[in-house]
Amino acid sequence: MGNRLKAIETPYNRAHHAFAIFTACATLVVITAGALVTSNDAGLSVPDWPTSFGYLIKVPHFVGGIRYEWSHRMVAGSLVSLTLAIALWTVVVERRRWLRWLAVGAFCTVVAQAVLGGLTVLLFQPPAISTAHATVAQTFFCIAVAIALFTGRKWVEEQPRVEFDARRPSLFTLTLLSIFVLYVQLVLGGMFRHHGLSWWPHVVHAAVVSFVLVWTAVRALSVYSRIEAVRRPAILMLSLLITQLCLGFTAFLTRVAWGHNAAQPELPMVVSTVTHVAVGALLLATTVILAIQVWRHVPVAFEERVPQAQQDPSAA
């Protein structure tokens, strides 16, 4: 059951896996670009898509928000020819054939999120599209996380403990239920940064997420600690949680709060909103490699059903 995922005799690619570990830091530094050009304001300073003046490679004058815009242009296009270069050697090298399929599914995950990128410029950022392309942006991520994940030594040459989970719901249905959640506040916190929704719907559901994520912790750590793969996921998406609503707290209050009159986004309003959305990201991520940990680990135990006239003969 724990092998589900393991093909036999796959051997372990040390430069493969230093490789889609490059790719998925990369895919954060976009995200963080990506927050700075709507922190600052800037998602219309570059006016044309896919050139940018006019130009594919030339650097404009760094004016107001172009240098946010035009920035983050050039960190995301250099982003899928990586993505494009981990795919095209995952088909080569891998011998897990849904791992080839997963490195193809990332480069057109990653083809999608730019075009999502050029359509929020020509049709003047629509908060639909615009969230749209937040959403893709950390779902290429969390691809890119589980990559690396699944190319380590220890995916790779360890024997997987496994524990059978009998209770429920599932521990593994708990972090399916935290996934869930966290893309519902994703979008909202997305629609609210695109001025296509209110804050409070973000703040509010900030405490389902708060709940559900401290279930699934909980359950985790409290049942299956020995597990060190469940074990370190769990503590560090609890972590990353805590943070996240310090951050969040700090970016209502900045943004919301005291900065909604000002003329320009102020550098805390800027330094607190990015930082929201690059430990968001991890949040996410994190959660993905807990559930995908969890599956591995601790798989549901499916008890056996008995129809009721074989338990009680004197039934009949």
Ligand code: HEM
Contents of the next structure:
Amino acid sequence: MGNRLKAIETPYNRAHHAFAIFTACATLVVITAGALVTSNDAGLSVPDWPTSFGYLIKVPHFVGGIRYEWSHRMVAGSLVSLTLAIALWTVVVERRRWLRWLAVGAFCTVVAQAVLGGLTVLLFQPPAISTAHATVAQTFFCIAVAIALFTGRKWVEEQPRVEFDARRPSLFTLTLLSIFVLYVQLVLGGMFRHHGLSWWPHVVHAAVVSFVLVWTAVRALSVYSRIEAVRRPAILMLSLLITQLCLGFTAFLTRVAWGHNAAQPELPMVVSTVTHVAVGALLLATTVILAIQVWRHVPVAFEERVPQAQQDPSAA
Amino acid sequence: MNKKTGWAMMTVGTLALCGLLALAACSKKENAEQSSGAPAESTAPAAAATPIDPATVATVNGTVKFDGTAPKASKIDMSQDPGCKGANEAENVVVTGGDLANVFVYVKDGLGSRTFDAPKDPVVLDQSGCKYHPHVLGVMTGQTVQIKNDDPTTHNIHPTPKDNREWNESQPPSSPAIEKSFAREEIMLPVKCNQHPWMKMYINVVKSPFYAVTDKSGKYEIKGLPPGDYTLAFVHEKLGEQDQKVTVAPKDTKTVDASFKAAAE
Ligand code: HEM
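Same protein, different condition: the form predicted on its own was shown, now please give the form predicted together with this ligand.
Complete assembly follows, chain above in first position.
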């Protein structure tokens, strides 16, 4: 079974992998820049799109909210170019067909993201669209991180150490559930941030997220801690969860409890909410990596396969 | 197996995305409301104004007080734009010696089917010192609001109405005034500038000319009111609304005072 993972001989391409890592890091920069726009309530400071005050890239008078909105547009534009480059590069050098498709998918996602960004501006930030923009951003980040993972030397060259998972729910199911609850949390956070919902669904759901992620991490660490590729993202996921909960409380204090009468977004509010968004993105991406590694290293053992295997001993 | 990995990931991604979009779409009510609103410019021609006998008109005036200790004004930090040199206090609750400014007072009920022509003269909203002047503005439906920029920096003017059409325009220094009007009645319609996030003001769009905004000493005066029974509404951006009944006889001058308490938080 494990051998099938290596069905296609893929040479490790260092430059390609390095560029994939760079694209993933650049995505985190764009997410942070985008979070700065929202936290500074600067989303509509440049009223036109795709131009900015009538020009594509002319630097405007760099003050107030324009600094955030315009910079976000520029780094996001650069990310579109980076993604185009990594997609083309992948299509040219990559032998794994699914990875070529993933890279093309990444480009389509970044284009969709740009369109959503434009729609938020042109439709005056409807909560659903702004939240979709926040969510697709993090989805794109996960894809970029996954491409970096799949092009890595370890992934390409290592012979995965496989342990079958006979427990129910399986660890893989738990990782998928973690990704799902994180997405729900992201939507609830986005809807609050963009004035579409109250704060409490997000805060209440944080308990659900914590429960599911801790369950997943405890399972991964207690049963599969020997597998480094599973242990490391599980530990990182747990640490990021704790960090994220602390940041969430800080964001709540600065923004909701103390800041509701503030005349403008204040520095503690901006810092805490922006880091909360960035760490949220890292947490989601880490959980996606964990799921991928679990899929690879801890495949689910299906009982119904046993009789088949017995019928055909050569399959073993 | 590799192929499967790819597909599984894409499926997970797509499912999650569909779920969240569905969720997000559920909670968007106001948007539908806004887009159903016809553009402000397409106001249906109003019926001819009902004549009022100037010899019988009455006046209502009064003072609005703030009951209790006034909250401290929030501080504004304008350092992010050197072109902004205004006062550094927010105007959300402006109390001077117990008198409450920026309360919008209007005849909410009692005018029946009377109609009124919108004045030809515009009302002016000025941006100077990176603040809006006035902070609370009254205007009639269909009347022009003339928006000026007297600052050496760019502003964007962005009303976020519930019942009128939303728009967002930027206005560079020394550019011509922007002229807009609002088609539907709407009280405390927020207007903000996203370049300077402390810049907030409220426009009140009403169908009759019987409105006023309290000044620094909490005073207001509504003139030219035909005799009758009315409901007077006092609306404050933070402290909410209070209604009072008043009856005015021909040539009357009635005093109707109001008092607001700190909003429960
Ligand atoms: C359990 C893990 C959590 C995750 C993964 C998470 C994730 C997020 C994300 C991604 C956003 C921003 C959405 C956007 O980009 O628009 C957000 C916003 C927010 N979250 Fe969380 N969150 C978590 C827990 C919490 C907790 C426990 C609290 C408070 C007690 C909290 C308070 C907030 C607040 C106040 C915002 C809005 C910030 C703003 O208005 O700018 N979060 N959250």
